[in-house]
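Next up: a single chain in structure tokens, the form predicted on its own.
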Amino acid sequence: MSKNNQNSVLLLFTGGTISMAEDPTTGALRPIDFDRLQEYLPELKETGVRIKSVPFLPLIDSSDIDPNAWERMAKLIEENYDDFDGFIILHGTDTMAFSASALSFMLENLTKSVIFTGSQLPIGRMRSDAKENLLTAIEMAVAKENGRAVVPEVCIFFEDTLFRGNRTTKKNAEHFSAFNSYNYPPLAKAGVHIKYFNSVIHYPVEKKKLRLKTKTDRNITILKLFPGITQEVVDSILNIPNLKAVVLETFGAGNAPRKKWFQESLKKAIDKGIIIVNKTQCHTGSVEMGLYETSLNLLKAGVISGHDITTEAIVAKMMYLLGEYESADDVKKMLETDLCGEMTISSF
């Protein structure tokens, strides 16, 4: 914490919409400094926090986000963790939630708040959203209760809704209310007043160091099912040169089909050393390996279960387990482990 017991706030800027501004001559959107940020936000200085801004120049288009900045992000926060009591990561929306679920599992015994926010409008525009979102970011980074965090977790808010970071998908690119997260609970909501739901959120037993993990592995890929996909396709994907793992994205509980080929495939890939995760392609429920026979076949060929994570999660936490370990039995192991909170494990 910062002199004199002020709250103190370190605010990253990565990109995004809401890191944009109208040129006055143009009409083009350029990127902005803290020192323009603060002449659309004048409120900044009224909230009584110390704000210190980091840019990351230059500024990275969201599309553009890359294993390289999670770990530029989480190290930042590193280094600056014992001088601030909560942080802000600014960040275009399409890829906020893959972000969100690298520093969950980068910024191990976390017990500060680090929250990602944007927008869908420039800052600059009248209607922006970019304006309640971060004063009301900046509001809940510093909230404490008994000297403690009172949300103790990477998160990402939107519109009125405090998520889980490793909970969340971005679900629509026209609304101000662009998340969701479909299998977890809000950890808070902002009206009049903003009210925290304490049962959901996540506390640590006993406070430790911070531990950065920030080794990635990006040999992965996402293998998503769809009616009618041929061998050739599946057998490409497979066979990928260095491929690791891979994300099958299922159908409904978990579902594929049951012809012969495709369960030699995936045994074939499996036999060779590559870790498969099931993964449903609905976003609300989990997968059930077993639970109908169109899905036993990919338990006998060796299949994991991805439970209810989000794609998102399960991308992030692959590239981050297959960085931190050698052995392929640890990272299944750990694949099939609720880490930060970013699954439930069911017993079907």
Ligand code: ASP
Given for the second form:
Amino acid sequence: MSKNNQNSVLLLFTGGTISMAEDPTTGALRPIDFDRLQEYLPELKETGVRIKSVPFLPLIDSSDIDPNAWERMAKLIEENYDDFDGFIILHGTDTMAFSASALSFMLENLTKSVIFTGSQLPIGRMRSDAKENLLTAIEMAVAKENGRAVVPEVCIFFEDTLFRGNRTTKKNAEHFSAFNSYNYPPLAKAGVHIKYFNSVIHYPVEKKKLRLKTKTDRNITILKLFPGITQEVVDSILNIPNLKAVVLETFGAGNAPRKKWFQESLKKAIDKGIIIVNKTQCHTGSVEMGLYETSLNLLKAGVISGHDITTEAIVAKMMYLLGEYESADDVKKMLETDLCGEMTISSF
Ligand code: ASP
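Next, report the structure of the form predicted together with this ligand; the form predicted on its own has already been given.
Expanding to the full complex; the earlier chain stays at the top.
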């Protein structure tokens, strides 16, 4: 915690567009010299917040982010947990929703804000959205009420909205409004004032010590269905050596072909111990296994419902659970459980 009541933020800089500026001679975009961050953002001083910046060198495009990077981010937060009021992770937008989801599982008993942000235009460009995104994220990361963080969650802040990180999806490759949370309301909106929606923010019931759970297992895959998918494609995916779990991206409310070969292939994989989770290809709404005959078969074969989870969150959740739990039954049980607000389990 800060001495003399000054709020404090740890800023982890991982890379992405927000960390780029044009080379004055070639005009090409390249990572900024990290020590010159203040030159691009002189306003940082005016926030009145003590900011310590830590670069993850080399700064990377978020396409190169992997579970090792998630572990590094989580560990840095743990090491600095008592010394800062809030944490900001500057990250490329492309895989930000995966990283925010992963950290929501890895940081158990979180009582402070961890906010991911980035930008669509490099920090060194005149019209960049970097400045507003970062400055507002800082204000939100240190916001407190009765001595506790207003948003003690892993979040994404972009343009004018604070989202729960594990509910977020990148929706637009060019607009400043690049993210959405289709199945969960925003946690806060920034206009002239910042409005926090306390009723949808998760608050810990008791204050427990932060616990890190950073083990992961990458032996998972996504099988996205499309009309006309062949048995060769399905079987070659389900027979990947060491495969432990599959995100089955289905149609509508969780529907899949009723063809005999398809059902048999899934059944064979499940009998071999592969875990299959049904995730709808729709952004909004939930899997409802058993609503149509086309999903009843999946239920009978032992496919688990992903309810209204995002692809980003289920990928991170699977890797995390397979890393942390030895028994497949435990992994299955946790996949069906809402661990930190990543899905809504409704009984239809
Ligand atoms: N390709 C970049 C990245 O995700 C895009 C961005 O930062 O917005 O790292």
